[in-house]
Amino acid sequence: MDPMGPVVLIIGAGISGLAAAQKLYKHGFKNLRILEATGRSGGRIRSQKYAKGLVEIGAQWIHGPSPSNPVFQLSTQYDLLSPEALSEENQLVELEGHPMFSVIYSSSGKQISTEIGENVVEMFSSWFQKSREFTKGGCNPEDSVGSFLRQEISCSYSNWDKDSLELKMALLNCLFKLECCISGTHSMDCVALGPYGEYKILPGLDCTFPRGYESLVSHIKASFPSDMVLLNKPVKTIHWKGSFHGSDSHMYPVQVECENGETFIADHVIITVPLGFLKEKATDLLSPPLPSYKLQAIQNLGFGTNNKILLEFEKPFWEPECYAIQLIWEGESPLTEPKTNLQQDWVKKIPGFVVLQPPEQLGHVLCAFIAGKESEFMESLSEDEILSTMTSLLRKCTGTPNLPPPISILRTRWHSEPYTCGSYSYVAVGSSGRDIDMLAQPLPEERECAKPLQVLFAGEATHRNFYSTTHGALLSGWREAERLIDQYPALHSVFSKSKL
């Protein structure tokens, strides 16, 4: 066997691809290359200068920063987090419910009592927890999280105070919009109820990176040679089950053909591209084509868009202790289906704003989240149109007609990104966790076990319990690296001895 190990190609330099490369390199695999379609590494982790500091275009938080989260562990090892994030107290926080908003504004320009808000969030959180209890059955395969939540509301609202009924419905409708952002879906009616509880929520108070999420990417990349990552190499076709001549006179089963005609041969290829890209390209990406069960799994699973609109203000109109602003539209209810005019009403899909911290480093910046079809429509608008709409929205909801407009705007466009085609995955109605496992299954299939593995799959959409997260993506990269390490025990043995 080549002392450098087998030739491994990794498609995609997001965190799953980088994590796979890091682990393989550490275990003696030196014939490694990462082919990245774009001009940068990091994938859906992207930090950018804005206002007075750095903001996140993609992944925002470490969700559940505690000892069981590998992203938290790596970030701690690399000394990338604040002392507060590392405190034991923060690591023990159990986020069972939903985040509270410190200020709630209505579409008539009134500020709503936080007491009513807390009451509604408490109710919604209890129903939300119940929606996670169907993993062992008890519901129809076509049931959605949205339909379940509406059923719970319908069984409860007759006991509510009539004077606050309409307001509570509007607040609940806003929480549905927030949940769409969290799940990366257009509607909670798209999210399957049965498998919903398989997603694991880790303990810990969500935290950010003082020097940007990309600081983690930089540290992972620094652990292996920089020339292993080849940028601007979009892949056209992955030919497998073949016999391709190498320059070393060996025959290789895999050849990767790039859009520019360049080819690379390999023993193994790890595909780490987003599910959104697979939905667009999977039928033509591999030759021979992917098995029908894999194509079906790709089609079944959900992949939606969650975008951000960042607004910088010269002076804050919010109080220093305000950390989040909720917006509700009077007259809306989760029990009625609104007739939406995207041109006029896209902005109503925004559940609110997060106040980015700390202002002394960033400036005065609000970050709105928006999901679904409205989010995709927003991508088609100019920044001037968005800024004008957001100024009108804030003037209307705060009841301040002369509120100064933002001094700058930055919005994300994940649906328009050709190699991403959205934000992250969810288990859609009609799919299940089994589809995630199908997507993660390497090729050739087990029944062809006489043949060594040629095509492996990683990425957040391939992790059954942590899909949609950076820690899911990281773990999936490690998982596929381990799969290859297990196939080459002799290499690992030689490498271990050489380190002694």
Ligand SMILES: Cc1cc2nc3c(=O)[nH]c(=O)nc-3n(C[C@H](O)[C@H](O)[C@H](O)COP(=O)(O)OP(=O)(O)OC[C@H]3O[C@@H](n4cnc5c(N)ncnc54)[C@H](O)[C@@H]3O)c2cc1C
Contents of the next structure:
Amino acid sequence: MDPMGPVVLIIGAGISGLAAAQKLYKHGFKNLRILEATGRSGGRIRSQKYAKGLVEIGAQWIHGPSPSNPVFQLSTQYDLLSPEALSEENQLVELEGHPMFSVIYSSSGKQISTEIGENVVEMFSSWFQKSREFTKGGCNPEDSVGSFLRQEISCSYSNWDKDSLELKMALLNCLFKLECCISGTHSMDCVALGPYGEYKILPGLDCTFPRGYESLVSHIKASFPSDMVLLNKPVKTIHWKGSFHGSDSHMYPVQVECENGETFIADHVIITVPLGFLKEKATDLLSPPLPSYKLQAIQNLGFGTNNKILLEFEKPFWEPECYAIQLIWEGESPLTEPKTNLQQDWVKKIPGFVVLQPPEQLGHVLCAFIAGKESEFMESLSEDEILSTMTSLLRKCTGTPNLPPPISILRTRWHSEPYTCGSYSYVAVGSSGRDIDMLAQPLPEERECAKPLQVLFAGEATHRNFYSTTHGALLSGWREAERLIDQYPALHSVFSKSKL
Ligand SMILES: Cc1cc2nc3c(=O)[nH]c(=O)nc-3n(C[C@H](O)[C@H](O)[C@H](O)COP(=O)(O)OP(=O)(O)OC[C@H]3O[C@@H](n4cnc5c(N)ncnc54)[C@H](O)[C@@H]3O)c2cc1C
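The form predicted together with this ligand, contrasted with the form predicted on its own above:
All chains and molecules follow, beginning with the one already shown.
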């Protein structure tokens, strides 16, 4: 056994790849390299200077910051969180993923009473809870979360006060749009009902990183040598089940070929590229190709777009205690088909804005979220066009025709990112948690497993309970690192002895 351990290549320097490297390195694997396609580490964790401070282009919050969340644990250990985020009170909050809005504007420029808003959120939350109760059966495979929620609304609205019916429908429609952002999907009709409750919601009031989410990435990276990460190395093909000469005259089963023709040999490779990239490239990424059950899982699972539009204002037009602004379109209802004129109506898909905190450090910044086809269309527009549309939107909804326009804009384009191709994964109608497990399965398959593992799979889309999150991604990286660590008990004991 080489005292440096086997040669392991990790494809992708997002949090899953970095977490896998961190764990392997700690357990004595020194022959490690991470090949990253872009010029930076962090993947979908990306903090950037904007306005007077830092904003998040990708992941924004730790979802469920409480002791069972490894991102929370690690960030606490690295001292990256604010005292409020660390408070016990914060960790015990059970929001079940439903943020409340503090101001609601309608498309005719009226402010809507928060009482009606709260009443609608309460109803929606109870149906949403019910939609998570089908993991053991009780629904058809083709049922979606959207169709279930609509059914609940249909059964209930005849009892509502006629005067507020239209308004409540518009509010509910807005919550559907918000849910699309959370699930990273075009429509809740695309999200499978049966497995929906398999996604685990952890307790804790979502929190942010005062020095940016990337501060977590920097700390993880600092735990292994910096030359282990090779940037600008887009991987084109992973040749496996082969026999390739290493410079040390050993033979290796895997050879990784980059787009520029450069090659790297390995005993094992851990693929952490996003599901969106796999959907585009999976058929050619491996040679021999992936088994059909894996290609099927990649096709079945959902991977959608959620983008942000950040607007900086000279002065806030909202009250200091306002933390979120909701926009509703009069006449809209979840029970009627949405309009499809993207050019004209894309902006109506925005459910509202989060007021970024703290303004003393950041400036006065609103962050809109937008999901689905409208979000992908938004990526094709210039920032000037978006700024002008957003100015008109805010003037219309606040009923202030002379509202000063934002002084700057920054929008994300996750669908156009060639090595991500969208935002995050969801369990689409026609798929199930089993597809996630299939995607996570290492190769060669178990029945051939007299052979050592060659290709392993991590990344947020491979975690059955925490897909779409940073903690899911982190746990998936650790899982695959442990899979390899278990295969080398001798290395582990050499390493443990050398530490004594
Ligand atoms: C807008 C947005 C908001 C989000 N908000 C939250 C949030 O609030 N909270 C939360 O928990 N999560 C959030 N997420 C999700 C979270 O960011 C991801 O789940 C997580 O960062 C994914 O990590 P990963 O390592 O699986 O993938 P990635 O971070 O995507 O890493 C994969 C890496 O592989 C690289 N790669 C791809 N192809 C190749 C190739 N051929 N060769 C070499 N390298 C390649 C990519 O460049 C990338 O760096 C958000 C994501 C987005 C986009």
